[in-house]
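What follows is one chain in structure tokens, specifically the form predicted alone.
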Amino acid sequence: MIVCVAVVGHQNNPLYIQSFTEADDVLKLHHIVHCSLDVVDERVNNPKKSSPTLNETFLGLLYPTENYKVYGYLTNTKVKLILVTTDLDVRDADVRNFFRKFHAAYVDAVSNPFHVPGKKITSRTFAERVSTIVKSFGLSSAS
């Protein structure tokens, strides 16, 4: 199950946070969201370590926690998605498949002529765009 999708600028500003839990967790998750960016910045600073191939995308598990796995994705303008995840046997082409559907829509969401380039991104469409793929990921693991 889903528990938290981010996206993250490419200064670490965090342009999206969105938590499927209860309240109490979320404090905990903003943490989560926020030290896999020490991870990604290592993986895109020293690609020979742990990726073959120099155009991915995909950064694939960045760790995993006691209670978590924590997944992430980087766009071509250094933007940073990531997933946060309560499910311990993912496939990495279900993640894929999430992650290409949820740069689709952070790319609509940018897209908008009234959007800001660089600032939080509060479109309810969006939003619900999101929640779609997020349920959506949920069935397609589950079968």
The other form holds:
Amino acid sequence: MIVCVAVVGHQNNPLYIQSFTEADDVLKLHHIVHCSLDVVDERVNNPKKSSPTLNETFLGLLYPTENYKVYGYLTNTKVKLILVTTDLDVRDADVRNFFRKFHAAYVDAVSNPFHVPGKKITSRTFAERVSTIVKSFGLSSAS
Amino acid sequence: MDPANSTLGKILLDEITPVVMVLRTPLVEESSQKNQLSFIQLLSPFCNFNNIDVPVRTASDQPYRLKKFKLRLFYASDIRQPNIEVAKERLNQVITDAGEKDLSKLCSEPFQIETVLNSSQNEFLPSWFQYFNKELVRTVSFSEHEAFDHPVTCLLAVSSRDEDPINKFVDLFNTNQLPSLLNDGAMDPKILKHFVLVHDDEEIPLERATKTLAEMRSTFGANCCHLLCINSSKDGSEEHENLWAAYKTDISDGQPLRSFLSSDDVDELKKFIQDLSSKHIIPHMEQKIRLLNQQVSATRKGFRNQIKNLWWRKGKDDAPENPAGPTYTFSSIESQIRVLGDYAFMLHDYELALSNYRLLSTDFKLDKAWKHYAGVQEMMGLTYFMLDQSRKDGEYCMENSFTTYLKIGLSGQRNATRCGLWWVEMLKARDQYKEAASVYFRISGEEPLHSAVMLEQASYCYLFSTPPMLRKYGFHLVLSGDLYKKCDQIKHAIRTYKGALSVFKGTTWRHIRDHVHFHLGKWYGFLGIFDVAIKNMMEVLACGHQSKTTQELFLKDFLQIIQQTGKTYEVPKLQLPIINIPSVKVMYEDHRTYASQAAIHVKESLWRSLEEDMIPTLSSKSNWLELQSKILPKKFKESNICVAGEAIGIAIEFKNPLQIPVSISGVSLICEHSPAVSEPNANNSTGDQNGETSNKSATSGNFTSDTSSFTLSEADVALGESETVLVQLTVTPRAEGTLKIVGIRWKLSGSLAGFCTFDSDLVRKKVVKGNRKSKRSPIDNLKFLVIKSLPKLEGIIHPLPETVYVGDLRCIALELQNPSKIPVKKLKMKVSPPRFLQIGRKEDLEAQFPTCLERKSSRQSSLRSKTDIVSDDIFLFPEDTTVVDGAPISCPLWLRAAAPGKLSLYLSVFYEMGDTSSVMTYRTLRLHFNIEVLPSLDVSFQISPRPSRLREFLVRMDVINRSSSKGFQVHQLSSIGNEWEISLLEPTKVLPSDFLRAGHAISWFLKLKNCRSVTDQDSASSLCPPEKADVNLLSGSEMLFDIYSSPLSEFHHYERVHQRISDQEHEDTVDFILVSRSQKTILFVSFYSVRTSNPIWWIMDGPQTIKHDFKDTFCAIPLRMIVHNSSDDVLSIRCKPSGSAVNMSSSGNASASSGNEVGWHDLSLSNDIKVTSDIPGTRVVKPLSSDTVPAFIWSASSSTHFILEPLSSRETPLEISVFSPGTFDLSNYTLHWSRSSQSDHGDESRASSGTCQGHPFYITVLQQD
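What would the structure be for the form predicted together with its partner chain, given that what you showed me was the form predicted alone?
Once more the chain from above appears, this time first in line as the rest of the complex follows.
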């Protein structure tokens, strides 16, 4: 199950962060997403590791914490998309697929002429779309 | 890097060294305690050799020199596994002590992240970590499965004062006090012994001691006996502080150590230990290594032995599994290999150690002796490290050991911790900080306090890794802080959170930042450090992005802390509520004074245009120089001027960012006042003064001391959820000088005082009033020059209606009052807009309304206004009017609500001071009020010329009541101007009741007659009596209003101006005034202007019905047209029948009189076919289109041309020829008129020519039988 998705701007400022758990662990998820940025930075700034996948937006598993797996995705504009999941065996293809949809949703949201770049995404449509994507992720991996 | 010099290397050289078991009699201890040292402490400083330089030969034949060496001394009673509870207690104590020590740093500001990154590891890492780690490692010392903690030597010490020392020596070793390690067979009880006779010089003579030594030598052997002399200094004044400083942890510092040890004693102690090490312990260990190595080679080395060993161990597989693993006694080969390895390690022969550990680890693995296996793996890892080779193997061994320890459960936990700590150091030595951090993370186990320390260390590893992983650093600090808090180590928790704060401070991750700030604040509050607590809490107060419950929690805890302080707390830049500084508006009165708030918000330009003519000195340069430069110091020329005793108002927006209501009280301004400076030279001094005081205000905000020179207003505001409230504050200066508004202060929830200064660069103040100087720095806008008190007029309007209906006309009074003793004079007034507001005459106030508007019998009044149209000028009060000391004067004003919507009315009163000595010679009072005008009657007129009568019109007036509820009485309709006469077509009343109800409509039909004529032009009234210009539409009331009386005529004038009709009356428009009433007193007057069509009127006159016999000839009918010129110009008029009749005339009759007109002859034969239709019968109306055939033609002189004098009529004959019977519409002609050139001087808007379509005129021709 996806517990949290986040969009982080190119200055590592949170643009959108949404958790999908009932429990009151918002702070924890914030921390996890925040920490994963360290790993994103490391991957991006370490050309040795990333050279074979220079143009790859999907960053793969960022780091496994005790209970969560964190995946990352970096757009051309250095916006990071982060996914936190509790699933233990996640297929890479699923995650890639998720990020592709998530990215499309993000692009549509920021294409809104009323959206101020660098500001938080407050679009309700975007939130709804993301939650649909999140739900469908759970379904596709289960089947 | 040499592994021995790394942190881990130092630890290992320190910790994995031979252990000396010390057994001593109580008297030995007593002698030692004379120096406030235990016996071990006495010896310890000499056990550490940095350059012992002893040749060592272990298994190989090649000797090498040992440089570093250390002995560890322990009392026999201490050589056992430490009690877990006691150890835990001690560790907790270490942490608590460390927390207490840092108290001074606790309150300091968190570091900037840059300084954190730049600071070196050593200065940043808390120093107690190493100590803590050491203590943690020691909790697992003297374990059975490791040999390096097993004593190598036993040191037996007996005092020379003891009775029978020889027996004492024997007793010491034989008692049951020996450690369990020796007793239960984990190690060889046959241990190297060394006998020491401690001689206390003070009490026993040396001879007796030497005698005892000789005895000992004979009993125990010459080599292993020693005499140790101490306390030979008699006065106890020797100072050896530095030697023991590191070893006497239990003695409080600072107290000078009394020592009875002479320098000879110290030398002897040193020599004794050195001898013990180099001559006894090291050779003993060498010997043992060689011995064990031989055994191991014999039993385990070589192919045969290995096979045998494997087979033998395989056979043990069937044995029942022992959870603790098999036990190995000292005589077992495994134990011996372990001892061999450990001894080799301690003598720095790592190659030998490693080969033995390797051998051993496979054995233990096969035996499933996991604890032993882990221990050996650990040692292998360390050996790899010390050899500085095969890093991967080393790390693998450490990891293997760590996981194995964890696998065996609780008993291995602490061993795992030790292993982990060593592993971490190994990684750190190789700059693998990131990996080290994750190992720290793995070490953190169940014990929350230890986990906290480990997590904190992990966080520092993230910080020191390259590149630094700051976010992980922060996160682990937060995790660690939470655990510290759980264990009530609040000071540590604060320290970690503070570190985390330096990471999160600048970020936009507000959720996390708020959490850190909030908890820091709470914890500081626990400790009673309230100022820092409040500072942190304030960061989270304006947390509009948090949920409501969180906001409530934050605010509640914050107020709790404030309450705990027990006093009102003053804080700069309090975030709650948010003050919208750009919204600050300043309202003050200099020469411009305002009657109400509403007047202040009116645009200055509007007032200025209104006052333009009234204020004489506004643009006069000479006056400005004369007045201002003389009286005002140069410095303040740029300041705003205000008058003592008159309030300066500040409007400021308070915004509540929270979703919970917040109440603030005691909102007031912070001002500073400096008394007037008489000489302009003192500019510098005042400047300094101001500078100083403003500095003060920025820090404290406490400015209540100087209240004598001004008074401040206070306001209490309750802010609802996310509400923005505009607060009006005033400061009233009492004395002359300069007044500066510095800032604002308020109290939150009664206990927290916040203040905020209007920094000059922050204030984008909107100066409500335009300034005479256009350029000025913003800082001056809040600075006022206070001049001495001046009279100020106050004006009110009463009765001021809030809502009126359209057309409402009423008299209101402006009441002016001067509360001051100083008189004001030369009052002038101007009102705007004149369409709605007119200044009345003095007697209007007394007159009864509306009866004063009724028509008087005298004629003069009605005529007066005709010429006496009010110019939009300034109303001058009578010369002698002075207003002083509260006596009010009144001035009548007429108000007419001309249009629905919101009416804005402006009045400006100008007055001069009676006292000419003041800076200001005049002031203006500005009044502004708004009136809501509701719709009432909607009237429309339709005017059409009456065809049968010349110069008469039919007027249809539709009246609809558009109001929502009110009923109106339509009272009177009047036409303006003398040449119009109006009357009802039918005198009967249409209205069922007197009132026209809301939403109802009614129509009247009226007759309008122009009675203007040339002869009576100058005395029009005689021709048309005014009674005839009015129609009374109300039954039962004969009262008529005089529409020419003031103020109706003035309002009519401005209405016309408004409707852009030229002042000059046109002959072609008519103005109506409809007077309607609602209640008794309210009068409604509406003006309507109706444009009548043309300057010419005409009627066609002729027979209606004619009988004619068409068999004979066609029928010629003579007609008359009467044309009247109603304009003031001479008109040239041409009557022209329409061309559609031409077709007929060409064939039938060529007698067209005006042959010069080409149009008459333009024809085409193809049309002739149609012409032939002469069907007798009744053709009713012929539509006038080109393809139909008219049955008649204009004949004779039907096209005529003539000149018409102004206001005259002329009759023109016309004739038509009809060819068949029928009814004909004779409207197919046009009248062209044009003004003759002499009257072209008239305004150009008037048309100089025009064309009129003919009126319908029907004629019926019947066949005569």
